[in-house]
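Take a look at this single chain, the form predicted alone, given in structure tokens.
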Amino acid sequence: MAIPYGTDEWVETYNNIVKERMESQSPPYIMGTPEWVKQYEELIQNDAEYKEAAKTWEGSVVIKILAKPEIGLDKDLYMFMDLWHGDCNYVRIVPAEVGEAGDYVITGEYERWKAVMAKELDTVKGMMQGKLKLKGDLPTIVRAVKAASRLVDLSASTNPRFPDELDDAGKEDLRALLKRAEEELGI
């Protein structure tokens, strides 16, 4: 049975998985894995340009990547960013109910998020065109376009490996990691 989200035990277990993965995996990390999320979090936390652009931003942003079983994503993946006035308190993969409760939830198919990270799709334009779905106030997001753009730039700067580019063994490893996260953390 999964540890309840929000408890000290959940945070400790999540952090232990991140530490274990960072010690056992080498960059470039696979987009959406705990080690990739940690790398992304650290980039945001240490980026002066983001801090300036987001100094008036308030609220959590959740990136929801829709399931795509053929690449190892057997269920939707929620990446929760706790952002406040230019600070990034944390970025984590979270259970669905936590992700859906975010202040701003941006949902898209895997290919759309890959295109965002490749800078082939602008996030705000993608929302306006219906390629990405937003739960939250679009005018607020539009006012924070510089901050949103910087978050995309930082995600792209991780130079990730993408799940659809993995060989069959890599996809099975990803599937096993996500299954473990589900069993232990409810993710």
The other form holds:
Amino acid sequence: MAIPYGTDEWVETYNNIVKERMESQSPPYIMGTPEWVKQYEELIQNDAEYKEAAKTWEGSVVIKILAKPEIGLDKDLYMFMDLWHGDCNYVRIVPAEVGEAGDYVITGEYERWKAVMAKELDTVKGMMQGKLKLKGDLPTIVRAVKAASRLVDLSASTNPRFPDELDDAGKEDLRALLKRAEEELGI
Amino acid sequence: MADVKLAPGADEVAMAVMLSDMLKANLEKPEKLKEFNKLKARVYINAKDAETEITMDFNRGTLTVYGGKEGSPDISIETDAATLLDLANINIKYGMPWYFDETGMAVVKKLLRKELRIKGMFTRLGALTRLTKIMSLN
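We have the form predicted alone; now please give the form predicted in complex with its partner chain.
Every chain and every other molecule in the complex is listed next, the one we just looked at coming first.
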């Protein structure tokens, strides 16, 4: 049974997985993995441009990547960003019920997020085209459009490897990682 | 509550849904509702990079949003999706849109560079000013 989210044990287990993965993998990391999320978190935390643009921002932002079993993503993936007044407290992959409860949830199919992170799709444009869907107070996001754009730019600057481009062994490794995350962390 | 509705089929056009939701939220403010109740104009918006277009038909207290070009517009706005959101961030000062701060100047620069094209800017200046005040989140 998975460790309950929100407990110290959950955070410790999550951090251990991140540490193990960072020691065993080398950049560029695979999009959506805990080590990639950690790399992204550090980029946001150290980015002066984001800090300035987001100085009035309050609330969590969740990127929801819809499941795509053929590439190893058997379930929807929720990347939760705890953001407050220009600070990024953490970015983590979280269980579905936690992700859905985020203040702003931006949902898209895997291909859409891949396009965003490959700088082929602008998030605002994607939302206007309905390729990405926002749950949350739209005016607040619009007011903070510069901060949101910066977050996306930073995600693209990680230059991740993409799950659909992995060989079979890579996809199996990803599937095993996500299965472990599900069993231990309820992700 | 302001009478803002989507024309049949417009609910399938994300930009129509986004902008009507944004307007509904804005119109909860009495000063914006007052402007809304005076505005009569048909406004066409084309987010060229997103290849999406809508028409907003303001009729003194009601608004119908169409998912595409509908009728003959009084005001046409053509730009990219991000600039449309910049327009929503224009500040209002002394009861008028304010173009002398960073956000306003960025919009003016885009106008000069023709990255933002507004037809009806001079012939329907009053309506455009009213529209800007209604659309502004500030």
